[in-house]
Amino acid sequence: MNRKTVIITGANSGIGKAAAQRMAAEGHRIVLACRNPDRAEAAQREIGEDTIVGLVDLSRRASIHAFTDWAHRELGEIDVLINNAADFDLAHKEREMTADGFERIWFTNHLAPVLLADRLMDRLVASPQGRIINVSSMGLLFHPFLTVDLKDPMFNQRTFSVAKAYYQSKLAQLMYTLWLSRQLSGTMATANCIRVSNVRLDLDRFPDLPQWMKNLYAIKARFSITPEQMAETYAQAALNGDAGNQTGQHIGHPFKETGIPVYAKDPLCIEQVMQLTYKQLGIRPSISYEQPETG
């Protein structure tokens, strides 16, 4: 077996934890990249195998820098990065800002995964088959005309809602995946995006959720797949040999290529979103596609 080192953000619960269990059971080295040390260590004890806890708070730039510095020192090779963690708590009604001055959902769900991948890009590209896996949501199907608000992505002027902020961030992640797959041309690394289906939630993670919403989710759970089922698609994207030849794809569950909104695959729109992304991060991309010379 070709043993891989796999970093999974948000791996102490839900799909991330199920994916960690699934891949650790096959003998791969799994890094549980989590914010809460107690929950991360509990997950590590439960999973066992060759798992490592790496602490990172994706709402804080300094924490991402510290984590990636640690990863370079301690991990050696990095074969797969799964940007699984996301901020989506419907109990929150007001816009929240990070310590660095960003709207929390926009930074945690979009800017942070871009920064994380960018700072680990050298190791991922050096891998014989490096893979970057981002995550979108099936909920985008219910927002067919959604765009990334280039003038106000952080809801400084427009009315904030958790759902609007969340789906905007997931749309941006899909567009980032398409952009990144092109930047990686000429390397052995790939970038794909998994569209998470209707997955059963652990409502204990959301203690402030109003009762009517808990009741709604209880009904919804009857038609949901389990985190373990969704984790199987994660594992295929991360480990399957044939998947290593796929890049720039939107992958649904069960593992299959699925559609991409017209806006999300428009080259000009993608470029605008990524220019905004790197401008807000205040950095230049660590890897860029160069058109081959023709003669």
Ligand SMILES: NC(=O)c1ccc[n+]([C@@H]2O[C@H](COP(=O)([O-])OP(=O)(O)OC[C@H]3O[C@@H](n4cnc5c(N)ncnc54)[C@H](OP(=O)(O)O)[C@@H]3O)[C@@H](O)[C@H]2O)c1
Contents of the next structure:
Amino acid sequence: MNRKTVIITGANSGIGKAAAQRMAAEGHRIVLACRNPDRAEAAQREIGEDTIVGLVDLSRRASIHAFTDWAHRELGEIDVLINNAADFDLAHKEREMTADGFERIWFTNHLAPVLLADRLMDRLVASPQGRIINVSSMGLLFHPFLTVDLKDPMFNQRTFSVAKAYYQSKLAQLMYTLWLSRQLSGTMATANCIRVSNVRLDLDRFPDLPQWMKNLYAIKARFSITPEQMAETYAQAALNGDAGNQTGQHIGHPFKETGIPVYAKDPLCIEQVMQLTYKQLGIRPSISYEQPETG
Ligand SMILES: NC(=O)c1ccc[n+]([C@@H]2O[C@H](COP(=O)([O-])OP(=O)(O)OC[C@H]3O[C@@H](n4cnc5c(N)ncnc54)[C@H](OP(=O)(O)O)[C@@H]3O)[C@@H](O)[C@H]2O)c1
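Could the form predicted in complex with the named molecule be shown next, to go alongside the form predicted on its own?
Complete assembly follows, chain above in first position.
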């Protein structure tokens, strides 16, 4: 077996943990990239002591820098990055800002995965089958006209809604994937985005959820798949030999290419979102596709 090094963010619970478990069982070297040391170590005990814990709080730029510096120092090769973690608490009513002055959902769910991948890009493109896997949501189907608000992505002027903030961040991740797959042309690396279906959530993780929402989730759970089922699609995208040729795809569950909203695949809109993204991050992309010279 070709043993891969796979970094999974948010690997201490839900789909991230199930995916870590699934891939560790196949003998791959799994890095549990989590923010909370106790929860990370509990997951490590459950999954296997040969997994590696790397601490990263994706709402803090300094923590992402510290994590990527550690990864460069300690990991050697990195084959796969799965940007799974997300800020996803529907009980969250008010806009919250990070210590660096960003709206928390926008930063954690969109800017942070871009920054993380960017800072690990040298290793990912050096791998013979580097893969960057981002995560969107099936819920985007219920927001067919959603766009990224280029003027106000962080709800400075408009009224904050956790659902709007969350789906905007997931749409931006999908657009980032399409952009990145193009930047990676001419390298061996690929970028794809998994569209997560309705997956059972551990409601104990959301103690502040009002009772009516808990009841709603209990009903929803009857139509949900398990994190372990969803993790199969993660594992295929990360490790499957055939998936190595696929890039710029939106992948549904079970593993299959799925549709992309018209807005999200418009090249101009993608360019605008990515210009905004890198401007907010205050960096230049570490990889950029250069058109081969003709004539
Ligand atoms: N469940 C669904 O039905 C569903 C549907 C559509 C899309 N998704 C997507 O699927 C992915 C996994 O979701 P899940 O259902 O497995 O949810 P989950 O069990 O709540 O897992 C989310 C993970 O993200 C981590 N996280 C949150 N904020 C973080 C931060 N600032 N820094 C580092 N880690 C952070 C959490 O860590 P802590 O334990 O420390 O909080 C947790 O490990 C997410 O991208 C989610 O948006 C899920």
